[in-house]
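This document starts with one chain, in the form predicted on its own, laid out as structure tokens.
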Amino acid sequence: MNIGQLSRAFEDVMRKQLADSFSSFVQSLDKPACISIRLNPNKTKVAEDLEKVPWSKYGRYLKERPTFTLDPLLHAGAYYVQEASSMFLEQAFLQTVDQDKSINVLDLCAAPGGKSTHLLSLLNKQSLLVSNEVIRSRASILSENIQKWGYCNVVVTNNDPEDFKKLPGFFDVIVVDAPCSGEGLFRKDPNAMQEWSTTNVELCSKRQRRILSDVWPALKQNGILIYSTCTYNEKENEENLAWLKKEHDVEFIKLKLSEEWGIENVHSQDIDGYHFYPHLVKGEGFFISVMRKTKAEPESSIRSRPTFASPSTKISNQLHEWILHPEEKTIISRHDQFQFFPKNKAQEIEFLAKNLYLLSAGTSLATAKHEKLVPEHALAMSIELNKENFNLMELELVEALQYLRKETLPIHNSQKGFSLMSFQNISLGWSNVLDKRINNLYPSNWRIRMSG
């Protein structure tokens, strides 16, 4: 890269942040980024002959980047496309939070999935996640991707962070991914350095501030809040978590690193926050801070009346059959639809429903038509589905690729009604089998459109 590319201003506070390697800098900008993936744990084996990224179990590189449309892997939820510098998010969360406690997290700026699918990963059953967009074409991809990954402790809503106020002390962990200028994808998306400029550094951190102080009030005592950017300035990581010290009682945390991972750990006045230079780790650019909640306030009182409806006996017999330890699961019906999340959590997920707008709450699991059940998209993405109640119809890869296209597939047997199908043993979606032809129930909107 021509240095001359890179605006004056971002070149001078640059110089200045990294010194001597400024030049390292600048010549890791020209070399290709790298590409990475997460596995999902419940869909997928251990990939041992792919290169791990050193701070995430599920994470690999890749040696080159295929065509991801065109693997019904990806829509089966199997993996996710990430980068690998914003998988430390794990370590972030493992070294701080007791996995073994059933807790509330939120992720407040989750489009478009990549630290919420990466969280359910880490999450036991019995927590609840709640992964919020404020921007609604965002929260829809949002939503389409955790169906995908197929948990069902996960509440997606499309709310703005100040309305979180009404929830006061409700969650243990914050992630907050924040909008901000966007750095660190200046190799990944030339287009990021051609919008750089103090003036939207400075709007960035502003807007960032008025997140982190929205959303405060609704972390727990001795809550876990990790902020995050894919970006370098210290206007929009350090300056900003100053300020949040000086406004709050916070306590950094310091976690633990490992030399070779080539993480740059700052500490000034206090604060801990770890950089990632794209010439010194293998991914992109990325900060991270983890911090303590240390203040008493008030907290919110869930105990309500339960309102949500639940379905007939005979349709909840029906339903048990479709997935796995119904005993810890609620169901409930709205309007002709059903969906289901974890027992434990039902309570909570009452009290998100009165104070924000939820697009959807655990996993939908099937539409009531002409006295029917039809199994949703969502059941068969699910890890919780059943399979041994329903007929499989395993795809070869040109079939598979039909499927995802909505297009007609030929009848490979004769077993009529609902069939599941899938790819390498993991599934895809739902089929309708009928006397002389399959219905291709895959979701309209989600069709792949790519030929090849």
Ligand code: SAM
The other form holds:
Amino acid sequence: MNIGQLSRAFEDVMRKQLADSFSSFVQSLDKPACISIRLNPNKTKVAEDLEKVPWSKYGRYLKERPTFTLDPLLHAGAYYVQEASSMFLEQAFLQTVDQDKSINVLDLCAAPGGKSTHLLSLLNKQSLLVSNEVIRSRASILSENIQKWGYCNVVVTNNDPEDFKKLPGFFDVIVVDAPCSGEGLFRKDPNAMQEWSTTNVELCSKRQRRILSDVWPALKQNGILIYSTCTYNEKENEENLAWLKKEHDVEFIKLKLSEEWGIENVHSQDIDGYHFYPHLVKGEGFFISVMRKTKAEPESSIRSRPTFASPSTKISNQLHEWILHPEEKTIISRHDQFQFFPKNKAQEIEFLAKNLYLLSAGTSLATAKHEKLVPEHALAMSIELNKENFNLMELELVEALQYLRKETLPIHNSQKGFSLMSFQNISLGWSNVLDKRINNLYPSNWRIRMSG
Ligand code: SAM
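Let me have the form predicted in complex with S-adenosylmethionine next, following on from the form predicted on its own.
Entire complex below, previous chain first.
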């Protein structure tokens, strides 16, 4: 990249911040961005042949960018396309959070779902993730990605950070992957550089402080806050954290790093943070910091008994056959719909439903139609689906793409009724096999529109 392409003000900020390594930084912006994916350990085998992202068990680099849209496994939730640096969340989480406890975790700025799907792979099944996005249209994309990932211990909400003030001391861990000026993604999106300005950095910084203040009461005493941005400047990173330390009782936590990862630990103004620069790491620009809340917080009272409606015994018995370990799940009914989530989190989910705007709670299981139960798409995506009790139809690549485009499928020699369509034994969704045709039940708004 020609230095002339950088805005003068951005160049000044980076020169000051990077000193001697500024020219290596500029050169690295000329190189292509790394391509990486994160595997869903519950759906796919670990790809040993691909280069590992060093700080993530499930992260893999790809040598070149495939046409992801035309890979059925992407739609099946077998992997998530994610920038490698941001997978460092795994270290921040594993090094600071007790893996054996049943905890409540909030991902406050969650769309499109990179960090949330990652957290679901890291959390134990007794823990609950609240995956929140304030912008409605982005919250729908988040819901879609969460469904595809296939976990039932998650609630998707569409709330402003301010709304979380109603949940004092509810969360053991809060992740704030804040909206930012995006300097770290200039290599992936050179147009974003043209939008950079010191005024925008100021605006982002103020917004980040507002978000942190709003959500702070919802963190328990000794709870962990993970703050991250995909930008380099100190205003949105170090200065915000120094401000947080001044306003609240915060203790920063140092993470163990391997020297060859190339991550830069900053320890300034009494705070600890980690910078990812593209000339030093195999990934894009990123910043992350982990801290503990040291002051006591009055905690939300969630003692009341859940009052969810339950399905009739007959329906319940049938639905139990459709999921694994039904004894560990609560199945609830809302109008004609049924959904399930972990039994041990029923009280928490009811409390959340009373205080937040929930887009989904757990996994949608089925809808009752004309005295029959129709399985929901989310159930096909679920890692809790009991496949043994359904007809299975394994598809070749061409057919799998036809299915995902919601086209008519050729008649297979299969049993009538609901069939689970799969590609490489990973579920894609449902079809209803009738006498002379197959009804493709793939969700219309998710269908592939790309030809090829
Ligand atoms: N965590 C996501 C992931 O890993 O896929 C990326 C999050 S992105 C960096 C920041 C998110 O914050 C965006 O989805 C954006 O819509 C949301 N956002 C924008 N303004 C916000 C605000 N005032 N409060 C909370 N979130 C906001």
